[in-house]
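Only one chain comes next, encoded as C-alpha cells, the form predicted on its own.
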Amino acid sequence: MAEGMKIRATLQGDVADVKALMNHIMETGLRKDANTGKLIPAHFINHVVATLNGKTVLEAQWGAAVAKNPFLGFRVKGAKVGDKIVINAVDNHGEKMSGESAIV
C-alpha cells in the first residue's frame, strides 16, 4: 500500500476539528479491466477507528461504495492543544494503515 494517510486536526473552542485524506485504490469489485475484460478484484477500507489519547472516538465499518482516495472529517468535543489523533484502518485484503496528528 502506498503512503497512509495524512491527518490535520484543529481546535475551535473546546472541539477539535480532524479531517484525513486516506490514500487507497478502494476498488469495488465491479469494474473489469480495460486490457483483458476481466473484473478487478475488490479491494477496499472496511473498517476504520479513531482514537484521541488512546479513547476509541469513532468507529466505521465501509464498504466498495466509499470512494478512492477516502476523505473522512469528525468532530471531538473535549479535546485540548496537545492531545493525540490517531487513525487506524483495515482493508478487505487485512492490510492496514494508520496515521497520527496533535491537534493544534
The other form holds:
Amino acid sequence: MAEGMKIRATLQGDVADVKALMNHIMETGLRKDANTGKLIPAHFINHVVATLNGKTVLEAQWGAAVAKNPFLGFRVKGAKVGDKIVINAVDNHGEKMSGESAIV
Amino acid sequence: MNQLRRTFLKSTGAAGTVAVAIAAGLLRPGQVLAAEWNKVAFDATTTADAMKGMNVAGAAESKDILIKAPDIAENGAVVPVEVTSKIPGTTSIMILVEKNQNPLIAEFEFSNGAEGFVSTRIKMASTSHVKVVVKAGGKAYTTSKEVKVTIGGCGG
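Got the form predicted on its own; any chance of the form predicted in complex with the partner chain too?
The next block holds the full complex; its first chain is the one shown before.
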C-alpha cells in the first residue's frame, strides 16, 4: 500500500471538523484485467478508526465501493485547539496505514 | 492464491480474538482496530439482505436525515456523498447504493462526541437510489436520494 494519509482538523466553535484523505487503490474485485481477462483481486480499506486524544470517536467498516483514494469527513463536538486526532486504517490484506494531526 | 486465503482467514480469526480482548477490558479501543468486518452484510447482493445483515431491516422513513449528493454524477467512480442526521442520539450511519453489485458501501459508528455527520466519496455502477440508514436509540431510520450516473464506476 502506498504510504500516506493526510488529515486536516479545524475547530469551528467547539466542533472539530476533520477531513482525511487516504492513499489507497480501493480495488473492488469486480474489474477485469484488460490484457489477461482475469479478475483483479479485491484490495480495499475495510476498517477505519478515528480517535480524539486517544478516545475512539468514529469507527467505520467499509466495502469495496468507497471511491479510490478515500475521503472521510466527520465532526466531533467538545474539541479544543491542540487536541490530537489519530486515524488508523487497515485493508483486506491486513496492511495498515495511519495519520495524525492536531486541531487548529 | 490459496496461501493468500489462508492468511486472510488467519487474520480474521485474530481480529475475533482482539474483539474478545476488548470486551474483557484488556485493551482500550483505539489502540487496535476493533470489531470484525461484517462480511455477510458487505457481500449481500440486495439492499434487503444487506440491511438484514446490519440488523436494520424494517427501518422507518425519516425526514430528519439529509443526504447531500449530486442529482447527476458525471463519473460514477467518485460520487461525493454527505449525510447529516438530525435524529437525536444518532449512533451510526450506513450508506447503501441499491443497484451496486454489493449495495452496502460503508458503515460509520459515532462515539465520544462525534456528531451524526459523515462525508465521503463512493462508487456507483449505475443510476440508483442512494439509501442511508441511521441508527439512533436502538431504532433504525432511513431515507434515500436518486443519483443519475452517466459513466459507471464499478466493473468499467
